[in-house]
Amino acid sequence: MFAVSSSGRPIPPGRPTDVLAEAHRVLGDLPERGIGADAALARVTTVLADWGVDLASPFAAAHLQPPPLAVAVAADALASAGNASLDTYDSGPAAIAVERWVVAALARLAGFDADADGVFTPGGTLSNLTALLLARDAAAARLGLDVRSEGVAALPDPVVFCSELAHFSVARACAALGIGEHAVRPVSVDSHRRMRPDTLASMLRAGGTPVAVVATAGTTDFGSVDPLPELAALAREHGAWLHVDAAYGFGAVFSAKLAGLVDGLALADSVTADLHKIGWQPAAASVLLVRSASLFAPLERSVAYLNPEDDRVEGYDGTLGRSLQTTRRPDAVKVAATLLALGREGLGALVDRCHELAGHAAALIAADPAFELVGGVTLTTVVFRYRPADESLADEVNARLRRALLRAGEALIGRTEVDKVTCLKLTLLNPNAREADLVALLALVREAGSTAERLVEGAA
C-alpha cells in the first residue's frame, strides 16, 4: 500500500556533517558534460537511499511526516509528467478540474455547504498565511478600508488572537503581512490544551480591531482540538474571522470513531488542511477551504497575458485570483486518486490504526517507571520523558538520549517542550507499525537514556 517498504535504519547513522558531506562526496562536481540519465538516477538513488530519511521505518515517529501512499506517488509522477499549471485555463484544464473536484470533496467532508471553495498550497505555513490576508482585508472592508490601496496603517490597532500553543506560522504571517508579530494575542489553555473562551471573550473585549481568531484543531505537539462552537460564536460576536488550522487534525474527518473531534469546522470562515499530515501525501499537499467562493475577492486578478476579462467570461478562466502563487503544480492529483482508491472509509482504517498505536504507546510509557507520560492521547501523537534518578538532571538527559539515537541511526524520535521542561514525542503516522515495534522503540529509548544518564552524571 505504501510507497517503499522499509530498508532498516531511519536515519543514517553519524554526525550530520560528517553524513551531509558524503553524500555531497557521491554526488561529485558537476560535470562539465553529462554523465547520461542512468548513471545520473543511479547516483542520486544512492544518495537519497543510503543518507536520506525512511518514513517506512517503524522507527520513525518523530515528525507529522508520514510514508506515502503507493497510489500517490504514482499519481504525482503523472502530474510532474504532465507538467500543469493551475493559473489559467490553457495552462491545464483537466488539473483544474481535478482540484476543484478534490476541493468540493474535502469541503463536504468538513461540513461546508455547496458555496465552499479552496485552493492548494504548498503546506499549512502558507494556507495560514493567505487566510490571514483575507480576514485582514475582510476587517478593514468592514471598518471601509482598503488597505491595498491605503496601506495597513490604516487599519486602527489590528489583533489577531489564537491559542498559546498555536503554530508560530501564525505569527510570522502576521509580520509578513505587516501587521506585525505584535498583533498577535496568545491565549491560555485548560488542562486538556484547548483554547479557553471565557479567557478569549475576556481579551476581545479589551479592544483593538479584531482581525482574527485563530482556532488549532490538532496542536503540533498534543494533538489538542479547541473547542470550536465557542470560538466560533464569539468571533461572530466581534465580528472577526474565524480561521481553523487544522494541519495536523483535518484527517480526523476521514475516521467515523475520531470525526467528531473536529465538529464545528463547517463555521469556520476558513480551514487549513494538511494531506501530507494525516492523509499519507507525498509533500506538499496543504488545501485551504473558505466556506464561500466569494471570500476570495481580495485575491482576485485579471492580467492581458495570462487571463484577460473577456476570456474569463467566457470561461477560459483558472484558479489565479484564489492563490498567492501564479505557476502552481497539480497537488490535488494524488489525492484525487488516493480518494478514489482508498475512500473515506479506507483513510479512516488508516487513522484509527494510528490512533491505536499511540494509545498503546501512551499505555507502554505509563506502566513504566523509567519514563513519563506527559499527556493523554488525543491524535497520534504521544509526549513523555525519560526519568533520570536526579531530576535535575532531567532536561540534558532527555536532549542528550535524542541525539544518540540519531547518531546510531537507530531511532527517530522527537523533542519539544512542555512548562520549560525537555520532552520527547512519538508521531505515530504508520499503519503498518506494530505493538511490537513500539516496544522495541521505547527499549532503545530506554537504553540511550541510561547511557546519557551515566554521562551527564559523570560530567557532573
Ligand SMILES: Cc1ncc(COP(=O)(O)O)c(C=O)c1O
Given for the second form:
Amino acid sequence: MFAVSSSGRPIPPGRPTDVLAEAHRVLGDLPERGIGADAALARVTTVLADWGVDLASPFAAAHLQPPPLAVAVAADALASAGNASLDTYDSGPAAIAVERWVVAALARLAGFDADADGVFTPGGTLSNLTALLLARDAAAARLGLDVRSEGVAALPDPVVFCSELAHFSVARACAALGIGEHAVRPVSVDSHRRMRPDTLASMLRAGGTPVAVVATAGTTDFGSVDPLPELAALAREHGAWLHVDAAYGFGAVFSAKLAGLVDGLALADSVTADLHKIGWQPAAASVLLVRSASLFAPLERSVAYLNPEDDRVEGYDGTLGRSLQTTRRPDAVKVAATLLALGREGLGALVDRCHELAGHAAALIAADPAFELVGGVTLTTVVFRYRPADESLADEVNARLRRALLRAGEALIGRTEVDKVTCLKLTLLNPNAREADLVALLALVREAGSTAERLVEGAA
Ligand SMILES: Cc1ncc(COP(=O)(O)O)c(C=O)c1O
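Let me have the form predicted together with this ligand next, following on from the form predicted alone.
Whole complex next, starting from this chain.
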C-alpha cells in the first residue's frame, strides 16, 4: 500500500482552519518568478505529507477510500505522463485498447457475455448518472419519443425506483436529467436492509412510466445487497431498465468466498463498479458496465473535428460515443496493471482480509458494554454506537466523540444516521491493519465517548 503522510496520524490534529493556514503558509504566495520544480515539489510534498489524510494508517476507517496499491499508483503516474485521452483513436490508441481489455475482464467477472461493454467514468456518482441517462432515453424510445431532441417533458410521468438506502447520487442524477427528484420512489427494506421485492411489485403497479429500478449491491453504510434476481424479474415484467449500483459491492466478485453475494449482476442492463472503493485504486476508477454495446446508442456522436463518419467506418474511432465526457483520462491503465499484478485471487485475498477485519471489529463491539452493534457485517463496514448512561444524550455524544477524535488527529471513523439516530461506522479497507489495531482503535473511541459524555452531561 502507498502512503504519502509522514505524521503517523490518520489525519492532522487541529481544526480545518489550522490546516488551511498551515498549508497556505508552506505554499507561500504565488511567486512572480517560479521557484523551480525541486523546490515546488518539496513544498507540495510537505503540505500533503504533514497535513494530509493517511489512508495507510490502521486508524483511518471513515470512508470507502482505501489506501491505494503501489502498482496502481505507479501505473497511474505512467498514464498521466503519457497524457492520452480516450475520446478519439488518435488521442490515445493504446489507452483505448487497455480500457477495452479491462472492461471485457470486469464484464466477464460480472457474468456478462461477449456483447457487454463499458466505460470508465470519474466516479460512482457519474456512473449512476450515465446509467440513468441511458435508462431515461430507453424508456422514451419504448414510447416512440426522442428526449434527446424533444426534451424530457415529453416523457409522461417518469418514475425511478430504488431502495430507501440507495446512494443519494441516484436522486441527484434524476434531478440533473430532468426526471426530477420527485420521480424517485424509495422502496422500503427488510430486516437485512435489502429492498423488498413485494413492496416494489405493488409500487410498480401504481402507474407512471417506469424508467428504471436501481438496485444497490453494497449499500454505503451496511454493505447490504438487494435481491438482484427478484428485482431483475420485476424490472423485466414492467419494461423498466435495471441498474445495479455496485459501486461498493462489485469488489465481492474477486473473492471466491463473497462472490455469491452479488449473484445476478449480469441480469442488469447496467452496473456501476468502483475500483477506487473495493479495488485499492487511486480515485477515480469507476466503470459503468452495460449488458450490450448497443445500449450506449443515446450517447453516440460523430463530431467533425474528432470522429467524422468516414474515419469511423474505417475503424478510426474512440470512446466519445460511450461517455458524457470528451477529453477523458486513461483510468483503466492502473486497473490493468493491478489486475495483472495481483490476479483475481490476489485481489480476492485483500477483500477477504478486510471482510475478516470487519467481522472481528463487530465481535469486539458486540462484546463491549460501552457499545451497541447496529448491524451485522456483509462486506467491510461495521455500524455501531457509543452508549452513554443517559440514552437521551446518545446522538450528541456520538457526534461529539467523532469530532474530538478528528480534532486530536487520533482516529478517522465514519458517522452516519440509522433510523434517525446518529451512529458511528468503521469502513475497513486496509488489509494491512491487524486485529490489535482494531482493539486500540475501539479503545480510542471508548475513551473519547466517555469524555464527550462527561462534557455533554456537564452542559445539560
Ligand atoms: C453505493 C454507492 N454508490 C455510489 C457512490 C458514489 O461514488 P463516488 O464517490 O465515486 O462518486 C457511493 C459512494 O460512497 C456509494 O457508496
